[in-house]
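Only one chain comes next, encoded as structure tokens, the form predicted alone.
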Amino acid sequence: MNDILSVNHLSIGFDHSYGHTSVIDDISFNIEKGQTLCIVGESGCGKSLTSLAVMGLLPSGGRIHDGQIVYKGQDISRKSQKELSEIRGKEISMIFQEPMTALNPLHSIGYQVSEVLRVHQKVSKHEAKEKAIEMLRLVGIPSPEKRFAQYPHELSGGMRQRVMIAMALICHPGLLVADEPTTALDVTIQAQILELIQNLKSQFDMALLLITHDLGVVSETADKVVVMYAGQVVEYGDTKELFTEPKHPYTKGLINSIPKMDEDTEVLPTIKGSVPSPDEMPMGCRFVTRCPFAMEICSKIKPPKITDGHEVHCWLYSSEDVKGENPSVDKV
């Protein structure tokens, strides 16, 4: 086993006025040193709290109850926080999706950068800017001695954006942590800033959880997909296997959705409805109401776990015995 981070059997709900709601279900996942494994889904299915959760920071009201993650070996889900400020920024870091409102506005770029090295590694003030300077410098930033002394409103977004990945891995972590990096950016800057990402990943040797929506982006990417929907996990396997032998109905629906250079199609497939809201899930399979091959088992009981190297939760890949018309596999 080289599992840097490994996440068991996770759930995680809200506690409010009139109970607890439940929005991560029993999700499962490993990452290995130096791998790189996407999550995907759309929005509301769990993948930005799943990132949250593995930093320790979860919205207020918002509790794992059950399950595990584990990062070298030690369970951080069961740690306080005092004891996990002292893994953040250091073991783990995280990019966010809005560099905007992560940095902040009142201290200047190189304080912020330093700030990182003086908390956990006790350098002088000296050998901090020495180190956050020649981070800048490695992130790609121009004249990076003269951006040590501006404000984040003084760059631009990707500079921003550059900003915050020199601060994540000032500290050389073992995993980052990215949660849309680039939603916030322009094309073209999005493609620089997810190379240098890949780039640095190499140069540190670290593991990255990447989280995206974008399928292209992973199939470029990730060594590993986890495919979430409604807050579970519906697919988990190798990327090549996954994008040439998709076997989820929601799956597939995400891979045919994706335009293609080759094919004249003025309107791109679909995939009906919404994600249930927390509140309104379904019996059964979560993606029932959307699904084009549910069957009378699929509304009542939760599918099971199909495992033969490559991970789905469907029954349509089960061997029990099922109630209703069973589509060919093929066809979905």
Second form
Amino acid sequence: MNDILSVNHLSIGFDHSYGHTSVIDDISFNIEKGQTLCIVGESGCGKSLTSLAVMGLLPSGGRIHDGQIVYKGQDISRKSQKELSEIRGKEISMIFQEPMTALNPLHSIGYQVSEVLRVHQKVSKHEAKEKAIEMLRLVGIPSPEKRFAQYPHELSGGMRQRVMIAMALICHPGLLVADEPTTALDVTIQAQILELIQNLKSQFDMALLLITHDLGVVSETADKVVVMYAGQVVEYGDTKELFTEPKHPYTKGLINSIPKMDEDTEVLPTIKGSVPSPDEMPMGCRFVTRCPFAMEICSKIKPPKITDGHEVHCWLYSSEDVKGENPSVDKV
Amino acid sequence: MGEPQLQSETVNRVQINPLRKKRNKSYSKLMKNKLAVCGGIFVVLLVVLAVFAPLLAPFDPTKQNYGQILKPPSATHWFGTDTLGRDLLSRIIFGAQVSLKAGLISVGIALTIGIPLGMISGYFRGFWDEFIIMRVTDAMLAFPSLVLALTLAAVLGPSLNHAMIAIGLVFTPYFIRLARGEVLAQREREYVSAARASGLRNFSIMMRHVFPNILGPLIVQATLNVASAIIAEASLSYLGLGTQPPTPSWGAMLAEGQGYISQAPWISIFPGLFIFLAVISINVFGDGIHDWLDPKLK
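So the form predicted alone is up there; where is the form predicted together with its partner chain?
Zooming out: every chain and molecule, the one shown earlier first.
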């Protein structure tokens, strides 16, 4: 196996005074060395939580109930925080959505970049500074020697995100987790940052786990895509295949809702309804309340995983004889 | 990644404003805040007064002179004399020793105990936070602070050192609460997650990332509490549990003067004025330090 990361049957929930809420339910995917995997889905579907689980940074109350997160053959989901701190920043790094808040306002950017290096490697202060400057140059920060002593508020959003990337990559990690790295930036900068991440990815030969809700970003960067809905994987496969032949009604809905440049449409197609709250999840398929093809069985039993070309979790593709009306899928 | 793209992204402020580099020198940053400098100068002056009191005071602060009782300010006695004919200026100069010591050391005690406990409590949460540290601080805050200080000072025995310990302990819960609250706010900030994601351990995150960010409110609270501590020492001294007579302290002098406020107002005005000036100057100086530490205000 060439997998650098494989997530197997991962379930995450939150414990609270009145019980327990399951947020991520039985998700599995894997990333090979040097590959890019995108997780897409709407707000609240659990994509960020999945990325935090990979980092071992679940918010307080959050707990992995089941499943494994295997990085380079080791299950990191059961490791202690102390053990994880040796992996974080060195083996697996993360860049955050908001470069405005993800840097400490009271330390110079040079300090913050070199600090990561000094935590993981025994280097002198001087050596760390040189490497940090080199890294800042690599992420496209002009005159990094001067920038080294500057504070985050003196940089633009795009520059700060570059600093975050420099921090994340200074120890040459095997996997970079990027949680909506371009959402807070304006469109022209988004493209530059994505291009930078892609370039550095191939330069450092690392894998990339990219969390996004932007299907445009997915189609440009990803080798594989996981489509998530309400904490479950609904569809998973190669990007090209998934975009040309989407199977799950949710994926189809997502793709249909992208404005097309060559069509003159007044109203964009939408997916009706909204995501049910985690406490009121339907028993069967979680998309059943919004699915135009919902059948009786959908609201009762969790859909099976069907692997035909790529993975889809939907009763529509089941070979079992399902009760109820089965409308033609091609109509979508 | 071409060069033109990069330049369009950010304008290099260093290039635009070459003077900026000069202005960045730390002393000029502090100078910018004139009020803070004034405060700082007065604080230094008080320290000089306290340290060189024997050299600076025109009279012996404890020497009684029954021929000069309750004299208003004059050329010989600039601040007048008190009920026992002692020179008030000399007593204020010597009183700076006690009052500054009481203010700074008791707040120092409160900071040393309060900040680590509050930070640990806020950062790690859980049982120790909610059921031990917070309940103990609640219990301590439920007492009127003077009553608690009185009890502690009485148990320890009357002396200035014990009064300072008592005042320090009474102020500790305020710092625990403040530090905890600030840490609770900071720990949810993304830079803390980013520091954890970079592989930093909790201790490093607390010391290097969270602590500098909570320092501002703590400095302000500390400077305010120096003032309260000076007053608290005065109250304890007044009740006989702090500085023992005839050693002068501003608070004790203020208390002595209250019975003569109509005949000889200077007895209470001058110590009161010095307490006020000390408090204000420590406060603006503390505020200046806070601004000086914040890179955004440089």
